[in-house]
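Starting off, we have a lone chain in the form predicted on its own, written out as structure tokens.
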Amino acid sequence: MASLDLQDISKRYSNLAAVDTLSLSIADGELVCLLGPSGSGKSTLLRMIGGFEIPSSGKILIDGVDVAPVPPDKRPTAMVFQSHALWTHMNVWENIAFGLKLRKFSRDEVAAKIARVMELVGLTGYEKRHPSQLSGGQQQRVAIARSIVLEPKILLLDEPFASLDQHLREHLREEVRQIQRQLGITTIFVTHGQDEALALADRIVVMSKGKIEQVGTPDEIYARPQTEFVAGFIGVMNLVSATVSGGSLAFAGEALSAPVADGLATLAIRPEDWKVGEGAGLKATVTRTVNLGAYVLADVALPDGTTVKVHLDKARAVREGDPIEIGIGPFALYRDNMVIHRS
């Protein structure tokens, strides 16, 4: 459909940089995955994107033309926002076929429009029912439809799914991935759930204060966080201070091998990558289990009194106040929020 360059774009509120110098290109058909915590700027960012936000500096280019300066119906982009913005007093045909009429499509070209695309988000056969008479999800369904029937080159969507509980989100998700998939539209995807993300994404961005921490496929931004802000921020992650002196990196009484230059670091390991069993290395003991389904995450005191989360296998039966032997796995080191070893 279309390619998205963004070049040094800011977005500042007096003294407050919202969207701080931020590049980014994002290819043809491919989904990317805005990332962050609220205040990050990500929503900020897809408003400039869409045009309902004007930068305060850089350049928007989409397939090479900059559309900083055009106004938002002028674009080539749709966006569905969290609420889902139906007009009540219209039913859904009416809804979808809004805009195709303020292009002046004829009515054949609209009635086969609407029935391509209802087909598409699971909808046909309701047609005349007003907003009322659907569900959360049904409504968001006929908010994407609205926007993917004008047949935009850039879809973005803000947050759409937030309003809506855990199962209906995913289920959605799954549905929009696959419309996505099929008509080979370029997405940009705004959410602050790091699941929804890792499931739904080509590229994740994830933005902290305005700024771009890391940009990579969910595996990289899982497996490989560059920043320890990622590395905290992207599922569960045990930090933990430690000192390294003469390549030796000290912890809980163990020395493990760290190539870097002496002073304070991060110590970042996830809880499946802690070795557990006899002769691990570390004595320690079980403080707190919660049983998550596919494992237990388990709350484990170390001697010197760190507590860190171990994935447990369901099948090994322990108990608060158990004690549990483990020892550490792979592992990386940050140090002023960038990476600076991996075991």
Given for the second form:
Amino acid sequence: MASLDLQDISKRYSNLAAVDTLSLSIADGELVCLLGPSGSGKSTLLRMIGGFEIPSSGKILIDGVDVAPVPPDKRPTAMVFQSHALWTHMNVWENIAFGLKLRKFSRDEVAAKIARVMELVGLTGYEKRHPSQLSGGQQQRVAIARSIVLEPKILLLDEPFASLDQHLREHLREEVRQIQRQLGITTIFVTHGQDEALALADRIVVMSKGKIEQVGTPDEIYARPQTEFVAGFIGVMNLVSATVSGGSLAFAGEALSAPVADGLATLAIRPEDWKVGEGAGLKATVTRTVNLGAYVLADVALPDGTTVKVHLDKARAVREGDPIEIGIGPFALYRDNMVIHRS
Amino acid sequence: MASDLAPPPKTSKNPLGLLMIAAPVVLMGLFLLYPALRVVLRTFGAADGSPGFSLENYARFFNDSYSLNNLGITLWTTVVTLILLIVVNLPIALYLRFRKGRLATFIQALALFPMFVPGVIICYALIRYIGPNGLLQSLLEHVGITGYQTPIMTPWGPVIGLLWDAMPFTLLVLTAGLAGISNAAIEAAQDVGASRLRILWSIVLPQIRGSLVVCTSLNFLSLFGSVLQPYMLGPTSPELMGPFMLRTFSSVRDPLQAGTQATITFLICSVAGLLYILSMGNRRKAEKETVA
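Please could you give me the other form, the form predicted together with the partner chain, since above is the form predicted on its own?
So here's everything in the complex, that chain up top.
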């Protein structure tokens, strides 16, 4: 188990910066999710930590030791790949034993370590099977077992469940969380699924265009996004352009208090933060409803033509075309991608 | 789940399917299998053509030191060429698999170039270049190196010609096999501490075993029965089985003995063929297991 410090890490391909002067500290035993859209640099950053990419500049300190120039096999890290990357000509036992044999463990030690991790990932009895005889979820468990059997200080997971179905993904992420807690291993998990990050992480690092947009706990990231990008990327958010003038923001005919400098700003409000019901203020019309199980997500057209998303209680039984009254609840204002005001 | 899989199409009871394969099967039977079977059966008769079973023709072949030498040199040429094909092409295939860019494209084009040159042109080019009084000898003498021994008309002549000729096919099969290994599989091995040599030995080679078997067995078939390169670049004595059969048939005018030589060649090649069929069978079995 170890701490990780990234200091001004950059990775440039010709003129393009995949990771741009990024710094981050991860504590011993923490599970951190790198979250971002495709091309945000999260996998490149993970691959640099694992030693598969050499940083153009910066330091990667594991327990205070710079490992930036060290090859992957000499680092105290282990990587679980998106495509499982199992060796198809070896059975499960051989896949897991390969790294142990390279480290010259005795036969008894290898057997004992493999038995322990097989139990940990719930695959005892599958030792003689080949990868082709396993399901996708089982293959990913073998890949995890192959990595943790080497007792790395830092476990790196690169979108490990991307190829699995939603149900299995939810199940496996719970297992990963349990294993991580059991072993207390520092873990970095790359994903582009915000639900995965919100459910799994101690802290989330939201990335965009090779830079960190925000670092925080899942609650902080969801409730208090620091940038407009994070606000739009995490969860569902209504983002509406509005003009601030004299400390007031005009929105759908209402004046909202906005003690910020005059000019254009982006109003951000979550669907669940609208007030709904008689006397809420804005008379609107439901234009579309989507049943999301516990609640209904409705598209609501405001009098000025703006359409916003609103969470509605299922008990309301609204239909498309029904009139509805909504009012603005807690909101945030963004300008130049940074938050400038929260109500 | 196997039970979820659609049943295979019942082609055996489909008259249209039978009709479609009827013409090629009849043609194969008439013009390939029947004459081949006749020749093989005749070789198990008496040398003078009298009826009855006899191993006389085979006894003649195996008691003749010249024929045995020819068989030996053919086996030697085939095995040496096969080894060189793998030794030369595997590093190129590995380079092409793991390196991208202009140099890799150029090397690939260069390695596949022989595919587009007729064998007879290759032979003439080799004779003019590395043959006696060829370009190479002249160049060496220009820089003061004398005593050049040409490989043409020695057992190495056919090896060089066959190597050139079989290189593109071998390279294509090996690169196709290597393309099936993901970068992540290599990186995973690197991650657990394997050196490059260990990755090659424990991860790459076992995963291209099928491709190695395919190019070895198919090359064995074409090398063992080759005629052109051994005829144009090889020694006249001992000679390889291809030119030997040709000469026995057309110059010596002994079709029965040529048939015997061909049957022996066929039986040796069947071992390579069997290896190929077994390899294909294993691959299908593995695919079936993956589907199940």
